[in-house]
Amino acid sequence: MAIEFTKLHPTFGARSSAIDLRQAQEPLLQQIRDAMDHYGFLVFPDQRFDFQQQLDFASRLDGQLHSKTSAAAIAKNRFGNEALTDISNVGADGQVLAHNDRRRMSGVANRLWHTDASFEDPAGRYSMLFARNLPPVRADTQFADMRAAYDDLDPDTKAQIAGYTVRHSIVYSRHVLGFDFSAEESARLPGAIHPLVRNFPETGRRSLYLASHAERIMELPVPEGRLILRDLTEHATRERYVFSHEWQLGDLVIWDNRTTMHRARPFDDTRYKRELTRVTTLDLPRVPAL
């Protein structure tokens, strides 16, 4: 069965036609991978995943799952599997988290522009976020096109940043907002170094690899490197590169963390419940399923 895609933004993103992904196998999975290479993020409406089905689909589509999350360093996963990340404001008792709960305070940082698992090596490739319970108000997720942002840089800037590498640390990004991990928690989240510009031979394109987790450019003094990262982020998140997704119950959104950044938009999360589950795959060679 072929999937049809409707473009959502002039440079990236698409919405799929009706499809049930719970039993998706090859060659349908390859159609999705090809669309990801082209669009960067995809919206699949009206999905019906239980927890295990979401995990199984992610594994079939893209291989090994990311489980060393920052949430896992703070509290036990209420679903019993660290690969199923709890992107919500609800505790194990089913109630909205208190305003000063550490899980909530850490999650507030999702409002910063970021890429999932850039603080790991290997880093995150695809993230798959599923809407299970939504508030009665808008609580959008925004995406920014890092390939288009790179394409629009002037030649001198492209030459300047070509060989730079960046240290990514979620301990750093949380600290900027005043949230501090304990020494034990920080030891579980050591950070990682990645190129500032990522190359994609399969498409012939390049992408900026930025995030709130981007702590410093390794080849430069810290102040200069941070200014460059700030300027690039300001450039890459201008309106022309950004799409806001208004969630509907049952939406599954898949994005490529290597070619997009994203951020959550605020809502009254001490009043309304919002429950989404995310699975992120690692940027490793795919092993064909048996």
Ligand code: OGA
The other form holds:
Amino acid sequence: MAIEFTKLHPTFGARSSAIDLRQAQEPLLQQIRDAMDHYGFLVFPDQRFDFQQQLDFASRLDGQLHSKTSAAAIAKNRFGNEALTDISNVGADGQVLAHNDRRRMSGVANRLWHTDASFEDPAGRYSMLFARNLPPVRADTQFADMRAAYDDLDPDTKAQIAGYTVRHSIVYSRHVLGFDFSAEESARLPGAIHPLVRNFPETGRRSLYLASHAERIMELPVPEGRLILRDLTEHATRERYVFSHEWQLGDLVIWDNRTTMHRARPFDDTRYKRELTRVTTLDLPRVPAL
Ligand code: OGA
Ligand code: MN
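Output the form predicted in complex with ligand OGA next; the form predicted alone has already been displayed.
So here's everything in the complex, that chain up top.
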């Protein structure tokens, strides 16, 4: 079946024509990867995944799955598989989490601009978030185009930041919010160092690789690096680079964490349930299918 994409924003993002991803095989999977390189994030409406089908699709599309999540460091996954991240405000009993629940606090932190698993090495590549149960109010996810933001930097800034590397730590970003992991939890989330500017030979493009998890620029004194990271984030999250996705039940949204940032928007989460499941792949070389 032919797949078509409709652009969602002037610089990135697209919506797919009707397609059942449970059945997706090559060469369709390669068309989706190519579209991901081009658009940075894709919306696939009306999907019908059970848990295993969502996991299987993610592996077929992009290889090895990320399971060392911050959620796994806090509590056991309610679906019994740490690669299927529970993006919800609901506990094992099916009820909305109490307002001071640590799992809720960790979820609320998704409202910071971030990239999934940038605190891992290899980092996260694609994230695939599937809407299973939505509140009757808007609870959008926003995406920011880190390639367009990089392109618009002035040449001096591009030259200055070209060789910088950044330490990413979720223990740091949560601490800034006033949420602290225990020593044992922190030991499971040691952080990672990645280049500030990513280069993609496939598309000839570059991207800023930022996040609230970005703790310091390794080549600079800590305060100076933090100020540069703050300025770049402010630049890269200006309205012109941002798209808000309004969720519909059955949407699967795939984003490339290397070329986009994202954040959750607030809603009355002590009143309404919102349940999505996310699978994230690791940024490893793809093994060609036999
Ligand atoms: C995620 C995430 C945002 C949201 O799933 O990685 O950040 O709106 N989600 O739920
Ligand atoms: Mn996220």
